[in-house]
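For reference, the chain that follows is the form predicted on its own, supplied as structure tokens.
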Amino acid sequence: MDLKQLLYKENYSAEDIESLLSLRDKESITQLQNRANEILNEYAGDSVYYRGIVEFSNLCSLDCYYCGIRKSNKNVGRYTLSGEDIISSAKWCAEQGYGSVVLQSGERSDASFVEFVEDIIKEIKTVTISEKLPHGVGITLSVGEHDKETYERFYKAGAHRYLLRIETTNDTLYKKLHPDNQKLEERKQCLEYLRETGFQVGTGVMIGIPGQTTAMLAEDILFFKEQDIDMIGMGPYLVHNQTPMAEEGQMDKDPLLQLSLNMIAVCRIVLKDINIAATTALQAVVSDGRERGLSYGANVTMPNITPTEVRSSYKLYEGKPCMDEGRQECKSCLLGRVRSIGRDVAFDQWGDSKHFAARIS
């Protein structure tokens, strides 16, 4: 089967996906990119949606071996923003026309944390109501694993999207990334709870993990399809020097970037109408990484609206960009980046996943 036939298939096997992920010559990559954008325009439209991200706490109860804010890293200055700071950030986000906010933190499940998040969601939904956003800003949560009852509390409070990255669906590789008390099956169960609760369900993987193969990434994509995932947030694996995995290093920049872009394109081709984020980690690999992600079929990007005084303490990997930029600087910069590739931002919209709308109809 030639490449054109492969790009226009209806159903993809693991072998088909692996072949597409492995493309490296310029002509083939251009065909892959073009097909991804055809699918994007047909199924999701070419608008880019903003999610203003507030990294509101770096306290974490988990000890993932790759993560800079893991519980055992004693060199991190720990913080939790006040409710006032989080709500102020969300209000600013709404006033700028971003339409949606992401509340992200380290993973905790204690009662005080759950109540804090629940109260913040309720307040944000109230204070961001306007003529342009009659139901307030859209809220995506990314606060880790919880029981179903907790997810129901968050949903009833007003959050309607949830991102729980699985990082890899390969059990052997998952065990390499996590202590024994962190189970892949438990992560998968949480994704099921989220779906049952009514959330738009998001997940994602790291790309280029030491020991990872393209066959594993192909299986990840099939997992997204089998689980009917609504949105994907994924990016290149980047080392944090104060973690157990630091000694294993990371892929060279150019192949890591291309593999990450291929993952975006292939996810778009196979999954069609989902939301896919062009993540900040792409910009850590190369300065125009987020633009490149958008040019390979992504349709979401997340300007950082975390107060600058704490941003450097939420560093999951080395070289995280935009540590010192103010919110207004970030807004202007990112808009210019989006428009530089011929796309535009859909302001004052939640930008919900079209896949989710089709799934529940």
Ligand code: SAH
The other form holds:
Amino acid sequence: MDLKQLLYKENYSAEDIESLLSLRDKESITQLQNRANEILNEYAGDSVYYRGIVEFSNLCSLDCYYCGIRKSNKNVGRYTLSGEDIISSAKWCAEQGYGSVVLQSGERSDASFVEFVEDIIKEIKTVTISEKLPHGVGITLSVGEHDKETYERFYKAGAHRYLLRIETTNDTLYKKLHPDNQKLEERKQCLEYLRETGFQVGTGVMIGIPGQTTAMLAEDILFFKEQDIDMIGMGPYLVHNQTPMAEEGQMDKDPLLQLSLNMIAVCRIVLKDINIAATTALQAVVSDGRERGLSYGANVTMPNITPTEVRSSYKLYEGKPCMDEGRQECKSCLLGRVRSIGRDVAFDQWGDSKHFAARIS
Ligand code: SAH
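Could I see the form predicted in complex with the ligand next, after the form predicted on its own?
Zooming out: every chain and molecule, the one shown earlier first.
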């Protein structure tokens, strides 16, 4: 099958997806990118949506072998922002016209954490109501694995989107990345709970993990399709020096970047009307990484609004950008980046996944 036929197929097999992910020559990549943009415009529109991200705590009870804030990394200064700081950050977002926030943290499931998050959601929903945002800012949570009851509490409090990356759907690779008590099946179960609760469900994987093949990434995309997910946040795997995975190294930057961009384009082509984020990790590979992600079919990006004092303590991987910047700097920088590729930001909107609207109607 020639490339053009492949790009216009109705249904994609694992082999089809693998061959698209493997495209490397310039001309083929341009065709891939063009097709992704065609679908973006047709199914999602070319607006870019912001989610101001507050990394509100780096305390974590998990021990993922790749992550800089894993429990066993004793070199990290642990912090949790006060409720007041989190709420004022969300308020700042709303005032800037960022229609949505992401509250992200390490994973904790103790009762006081759950209550803390629940109270903050309620408060944010109240204080960010305005004429432009009659229901307050949209809240996406990214606070890890919980039982169904907890997800229901978060949803009732007012969060309506949830991002929980599956990291990889390959069981052997998952086991290589995590201690025995962290199970792929449990993470999948959480995605199920989130969907049943009524959340717009986001997931994603790390790209270029040592031992990961394009065949595995193709299976990941088929998993997104089977699970009927609404949004994707994924990015390149990058070494953090104080982790057990560091000794395995990482992919060279050029192929890593191209594989990550191809993943975005292929997800757009296969999954069509979902939201896809151009994540910060892309910018750790190359300075215009996020713009490139947007130009391969992504439609969401996340200005960092974490207070500058704690930013450097939320280092998941080496080379994380914007560690010393303030949120004001991130605001103007990112807007310039989006506009540099001829796109624009849709302010004062939640920017929900069109896929979600279609699946519940
Ligand atoms: N604990 C929460 C969210 C915080 S971690 C959760 O897991 O849901 C957010 C994401 O950062 C993880 O899902 C993982 O995909 C990514 N991440 C962690 N370490 C990384 C690394 N070394 N390189 C690239 N991404 C990493």
